[in-house]
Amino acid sequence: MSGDPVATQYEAYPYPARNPRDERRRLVEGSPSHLDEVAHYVFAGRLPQGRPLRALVAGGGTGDGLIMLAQHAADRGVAAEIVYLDLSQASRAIAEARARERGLTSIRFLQGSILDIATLAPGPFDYIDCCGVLHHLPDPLAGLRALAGVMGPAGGMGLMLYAPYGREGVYPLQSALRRLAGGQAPRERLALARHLLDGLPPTNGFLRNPWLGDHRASDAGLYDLLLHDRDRPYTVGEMAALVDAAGLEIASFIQPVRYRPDTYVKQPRLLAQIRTLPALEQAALAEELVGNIKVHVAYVVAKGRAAAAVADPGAPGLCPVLAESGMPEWARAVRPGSALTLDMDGVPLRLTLPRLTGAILSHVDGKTPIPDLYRAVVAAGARDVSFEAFQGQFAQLYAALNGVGKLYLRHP
């Protein structure tokens, strides 16, 4: 391997660190990637019809999203091929042997660099996963305009990017091991690491920092967290630049409720004036204000194709499907006037849902258009619910839980 020392860290510790037998028991899911929130976000509720789904995988590291995607299209009946790309050989090991124990094999394994993707894997692709690897380049708009070059026109990307505030603490004691660990061998820099951090003042930001704690689960994470060679944050606006740069926009960010003012703010005079906001600067806004937001992830399309890659509820034939494999329970368990609590790394967030949540979650299925969904929920019981009355709690529910990445749209 070069003399680089993000290649010379990745071949030491692959990340995040994975045992391939541990696919016999669990899938690791998350964003971006997840299949249903792709179809939602990239392509209005509708896979490409008639032919494969391309998709490449940019810096795959050890696998989550790979793995991921290539599971969820077997287990949806999705053809697809699947191109793997990234620098480490450790790292395709351990990716590929968690392809083997699960018997994928639409997957496509490569080494190499994203810069040279037109050469090694020319598109189009129709998806690409590049999950937490810009940040780590040396030029990232040139990794982003070389993704960007083998994206088809009616495709997108699923981004991920180290965001500031949230990892406050995380850069000043990067710096400190630099200055203590420089070259150094890998080994020796984690045992430094070690060292240090068992003796940090209790002044020190990244221990006043409760959100972090990747270098408490492995070696790898520590490694990645603190010890990283080439790591920069991205805020809101710098990464709205970047995509900007590369011709590409932002079609939404993943969980849209995080990055509403109205999340954080109450008040009526305040939020008169946010709302003048253009969208992008109330995601900015919404970051400074809460200052926990660790990554941004976002997918991103063609300039001028946002609006039209989202799936829109008022369209016609679009069927909801839940996103967890335990929601269908936890729905039917939902009283009316009931509320869903969830805490967003230390802010509390309760939304009100509809009446008829229950009776219309039990329903949701992935299958079932919106207005057979009303027919359902009427021959349930609620006769005496009009279909206006319907699709007003419907839009409510959905915003709701929509916006916590619980809720998706799909063509059956």
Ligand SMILES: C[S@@+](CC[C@H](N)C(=O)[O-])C[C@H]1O[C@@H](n2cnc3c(N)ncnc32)[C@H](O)[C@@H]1O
Second form
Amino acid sequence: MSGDPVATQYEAYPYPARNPRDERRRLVEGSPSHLDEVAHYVFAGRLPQGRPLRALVAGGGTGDGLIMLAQHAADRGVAAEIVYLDLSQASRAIAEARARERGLTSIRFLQGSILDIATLAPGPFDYIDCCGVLHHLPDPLAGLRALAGVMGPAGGMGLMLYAPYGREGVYPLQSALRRLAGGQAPRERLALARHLLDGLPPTNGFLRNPWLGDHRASDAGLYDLLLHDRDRPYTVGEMAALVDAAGLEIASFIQPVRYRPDTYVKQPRLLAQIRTLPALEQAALAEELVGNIKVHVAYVVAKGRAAAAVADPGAPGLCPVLAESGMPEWARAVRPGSALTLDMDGVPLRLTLPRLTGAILSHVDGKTPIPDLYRAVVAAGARDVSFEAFQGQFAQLYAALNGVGKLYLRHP
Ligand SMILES: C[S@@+](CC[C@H](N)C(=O)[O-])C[C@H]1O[C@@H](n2cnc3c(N)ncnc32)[C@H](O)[C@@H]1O
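Return the structure block for the form predicted together with this ligand; the form predicted on its own was the one displayed.
The next block holds the full complex; its first chain is the one shown before.
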């Protein structure tokens, strides 16, 4: 093994801690790389046609994003060729075992560095997942450039990078632990960290940050959060600059509603001023104001392609699809005139839903375009509703649910 402490860490504590047998009872889903989300934000709703989807999961760890992507493709009948790459042998073994448990055969497993991707698997790839990896590289831009080099011109990436304000308290504690435990073996460092956590003063910033829980989940979680040897967070502006330097641009942050200042600011005069700012500055402002964003998830594409990459609700043929499979509990509970209330890490969000929400959602299946949804809703009893009125209600529903990552658009 190399003497690199990050490589040593992920051999000792593959991340995240996963038991392959759990694949029998649940699928871990999230962002980036939910296949419908990828279709929506990278391919304007239409995955590449006439050939398998070529995907790379770079720094795939124990396989959360990999398994979700491969399982979603299998469930939707989407042919896929997926390459998994990670430095860590121990992580790869777990990811492979998870794929075996599910009988997923679309994945090729590689061990090596992102920096060598051009020779290991030159692509080109339609889609690249790189979740929680670049901020651990000695030179994140070199890593992102290497990935951009194997991305097809009409492709995209789902990136996750740490964000500073929601991780308040992490970095002073990482620094303290380096002073105390630097040079020790992983197991001793972990024991020391637990011991230190037991007696922190109540003023400590990490103790006062209620949004961090990884250290309670597992040894690997604690190590990743507090004992990492290479970890730098990115503000919205810093992430945009990194992406720009690699010849890419951000198509959308996930969840979009978190990056809209009007989610947090209600004073009309201030709002009017905020709306004059460029979109990226508005997102930066939202991050600064809310202070609870721990990670940035964003879909990025070649510079100049962002507008074309994101699905347009006005485009013909697109079919709404719910992020959760089946009719989720919250959707079944919707009544005319009701609202959906969510807690976004301490920020209460109340989404007013249009009258036809229940009727519309009961026909949303990822295969029914918007005009057919209208006909189904009318046939089910809403006979007095004009198409224009329906479109207005659908637009309101779409804005609310897409903003919180519950609804996407795709071609069937
Ligand atoms: C925090 S884990 C994230 C794992 C996974 N992407 C996820 O989100 O669950 C970071 C992973 O990146 C891998 N890694 C770090 N540097 C790498 C490099 N240069 N090339 C490939 N993988 C790397 C580590 O081995 C580790 O498995």
